[in-house]
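Below you'll find only one chain, the form predicted on its own, shown as structure tokens.
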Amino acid sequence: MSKTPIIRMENVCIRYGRGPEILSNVNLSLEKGSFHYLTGKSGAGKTSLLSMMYLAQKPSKGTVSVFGNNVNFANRNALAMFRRRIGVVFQDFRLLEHSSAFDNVALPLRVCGMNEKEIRKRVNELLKWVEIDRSPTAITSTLSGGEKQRVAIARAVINRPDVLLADEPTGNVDNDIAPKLMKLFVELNKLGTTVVIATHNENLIKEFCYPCIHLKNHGVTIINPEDGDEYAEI
């Protein structure tokens, strides 16, 4: 484990324009390779929190500091820089509607500048373990919600980024499924990935059992496995 978190929080406040604010004095330290579940009611602040993490959102107060830099003043190609390690998978998707599945996934290794062949041997693997691979040339527009989101977490994954934030990953994906894309996120996790999902989904959360980033009253409680009641109330 680094010494120096992978993602820290100091008194972080959040709020939109001039209303309340969603979440007050946050204090959260993720150390590299760890992996925690995000949970909370409705409105709580886990899209917020997640917005933070990868960068797509300044705190109203506090100081965020990611990879072990700062990022309150950070400028515009630093910030970048750092967004090529975080691997998101968002509630909506944000794929590129004409464009085909397999360009999809290709695109991050392709941003990176990795050859061809490479990228073909990666994304065909990849696309298989999700269950894609019948269809890697069918537009994205074409497929079902279930499929984008494999598309989706395909394409986060695909460059082993050093942290991976989701956003309710296998909320549009079967039951059946949902497993698979979990054990996808454990072995990324083995190879030094830090992992925070956010998820309503309480069955993977007994059976996949790491800490959960609980939101509740504004704030942050981090709930382990071992804490019994607590944990199994989420």
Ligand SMILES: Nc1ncnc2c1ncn2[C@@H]1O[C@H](COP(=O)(O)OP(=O)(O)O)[C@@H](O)[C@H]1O
Contents of the next structure:
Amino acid sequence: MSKTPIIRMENVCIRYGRGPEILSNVNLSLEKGSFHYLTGKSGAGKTSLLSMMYLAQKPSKGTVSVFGNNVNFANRNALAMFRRRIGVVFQDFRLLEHSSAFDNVALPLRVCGMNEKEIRKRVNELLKWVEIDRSPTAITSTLSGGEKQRVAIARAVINRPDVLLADEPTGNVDNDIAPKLMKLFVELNKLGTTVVIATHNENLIKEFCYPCIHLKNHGVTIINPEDGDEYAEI
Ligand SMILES: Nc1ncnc2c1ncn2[C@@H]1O[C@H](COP(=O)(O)OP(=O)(O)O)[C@@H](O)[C@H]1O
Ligand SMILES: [Mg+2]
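Output block for the form predicted together with the ligand, input the form predicted on its own:
Let us now look at the entire complex, which starts with that chain.
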């Protein structure tokens, strides 16, 4: 029996207003537990594709299904339930700027009703891992871009989501911490999380070889590490 894909797109098109199609007739099926990069030039549609996976945007044509459910037929409550199972690292972070780093990361656990003692343990441990141990109580607006990005990553992974979507999550951090953050995604993936990471970071793609969902000419191709030259040119 074939596995149910955790995210599926059928003949999906996306356009903004009356503008041209950004993506046309995309067919994509991501199995549970898979790990993909999302690549393509700036403006190719990576953020747009992720926003459909996160259910923040509906396709202008076609069908998106998550966890086996066609989201065209899902009501607001169902969409909210699906979103709770999806961790997202946004390109512009979208943190609560006036709250502390700790409170930002604790948020998904508080929403689930976890007790504060357990929350403190988990959040401090993860903040240490992403090297924010210096300032867990610092107000987010005072953090650097790289620190905010690491807080955003910690918030996205803290409750071990079924799906992790990350939009250029290593774009603002120093080169030495980027592989460490990738290891966090790899560990999460080993625990069963399906991961999609939009990135331009060739070093990471070379070091951690996973297939790429490559956007080009409004379409999607999957390029595997075995594809040799093609993979090397991403
Ligand atoms: N909210 C929006 N309104 C209008 N056009 C948009 C919007 N978001 C993205 N676009 C356009 O869609 C195209 C793809 O953008 P995006 O998905 O951000 O690509 P990428 O993340 O690969 O850089 C770009 O031409 C961009 O200008
Ligand atoms: Mg983008």
